Amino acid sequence: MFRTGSGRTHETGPAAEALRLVRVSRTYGTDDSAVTALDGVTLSLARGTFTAVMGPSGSGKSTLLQCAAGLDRPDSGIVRVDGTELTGGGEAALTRFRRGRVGFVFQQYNLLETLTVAQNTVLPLKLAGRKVDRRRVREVLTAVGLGDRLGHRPDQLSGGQRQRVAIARALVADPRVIFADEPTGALDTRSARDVLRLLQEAVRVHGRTVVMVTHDPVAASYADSVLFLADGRLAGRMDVPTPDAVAERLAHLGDDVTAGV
């Protein structure tokens, strides 16, 4: 059974706090082969913010995103999205919550090659049994620059266009929180810039909350703030990030991990 903070229900409107993790830990494997991906992480993100998550390889970035999005279950701790606690609920209820409140954008797009742009975009609505508003779908696809590509299939699109479809698919269900895992990792510089601006617009114009894992300091500079991870723990935060400042902080994090600090 999902629990809502302060007795709030979804119908009363969005929570002021988009995401809260309390002492969240996640370990993979057992005994000598056990690897601690997250080690007691506590954080809070306000609604209507764009946050980048960065750290060295193996620092726990993707695990943090997956646990926060309800795609993976932590071993301990509390995960609360839009005021609703995800930990402790059944799988069916968790799936329903994700479909109604959470959007996902991944590096590999995850589009079905046999479906058109429009069909890929509405797929989450159909899976959730929700009514499809064709005008809304067209508006969203036009907003991401694909208004003239509704009938195209993924193999007729560039990488940047495919990622725009993935963003439209995340937006069309009106999620409260959008989780993006390396959304620009496979894109050229121009396409990456366009995708990052779309994510910014989702926050600044439409009031969504975006949490993005990235390894790219330039991509991170589009966010309002950056959270740094090292060895599965929070290792700092930077507000109003710039590419140079982020790169410098990352270099020090790498040194700390190598030195065992």
Ligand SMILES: Nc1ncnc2c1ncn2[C@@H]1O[C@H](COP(=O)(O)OP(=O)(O)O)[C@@H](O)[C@H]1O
Given for the second form:
Amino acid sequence: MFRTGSGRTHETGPAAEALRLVRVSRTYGTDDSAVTALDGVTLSLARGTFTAVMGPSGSGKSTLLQCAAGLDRPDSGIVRVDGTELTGGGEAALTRFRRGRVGFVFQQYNLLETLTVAQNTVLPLKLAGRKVDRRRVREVLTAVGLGDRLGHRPDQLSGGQRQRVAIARALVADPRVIFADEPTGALDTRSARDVLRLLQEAVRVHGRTVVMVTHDPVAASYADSVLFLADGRLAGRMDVPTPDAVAERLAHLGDDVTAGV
Ligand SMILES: Nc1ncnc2c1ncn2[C@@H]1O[C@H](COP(=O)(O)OP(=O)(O)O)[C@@H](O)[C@H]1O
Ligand SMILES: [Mg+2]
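Coords for the form predicted together with this ligand, given the form predicted alone:
Time for the whole complex; same chain goes first.
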């Protein structure tokens, strides 16, 4: 039921663009120890789409996500989220931007152990100095299946429940784009499926844009399309991905770096 189309028609043109990267490069270290993690990546993602990013370990997936989300700064190139350019501004502007417009979900949840589920969820709002609407917080936590756990602490929750708190935390500020880096990497199959369905629902029902790094072809098949990375460059794209087709493409990634672009 989650895989059927929403029936929404996407606008076209720049206004419909949730994320745009133009020739984004990021090199770590200097001279002999320099590693080019991203090498001139250009891409455009429409609003209301769910995109998976795949590629071998070290191909630049996390760097791509962090640059796109404003957690890291590219050395060159342009990053635009929902029409606003991220690159070029100062540190304070970047932080403000990040708190207002993007949500991030990490593999290891990144919850604060001393805070309750509700407190963890509202943290981004508090940091952004925004008003906390308790009804909205309860609504978001109920939507991820944790309506009866508001006062629990992370150590009283399973991994899947923790990740659902992290998703609620990412959703509560109404971000334009949600970035998730291996969000199911530490979860069992059933919890992973719950998390993937929530991300899919954020897109299909609420019209958000999700970009998710994963190494799992089944997880990738929940997305509308898959972008493949190899050596810091885009190495292909697949629409309407199936687990088998994704696994097949991954196995041959690097055979021909321009395949599918
Ligand atoms: N903070 C860092 N310092 C130095 N090198 C890094 C850093 N982060 C990533 N790298 C290097 O950049 C490349 C891409 O890393 P990453 O984006 O984490 O890849 P992936 O997420 O696809 O595994 C790798 O060679 C990695 O070792
Ligand atoms: Mg990574």
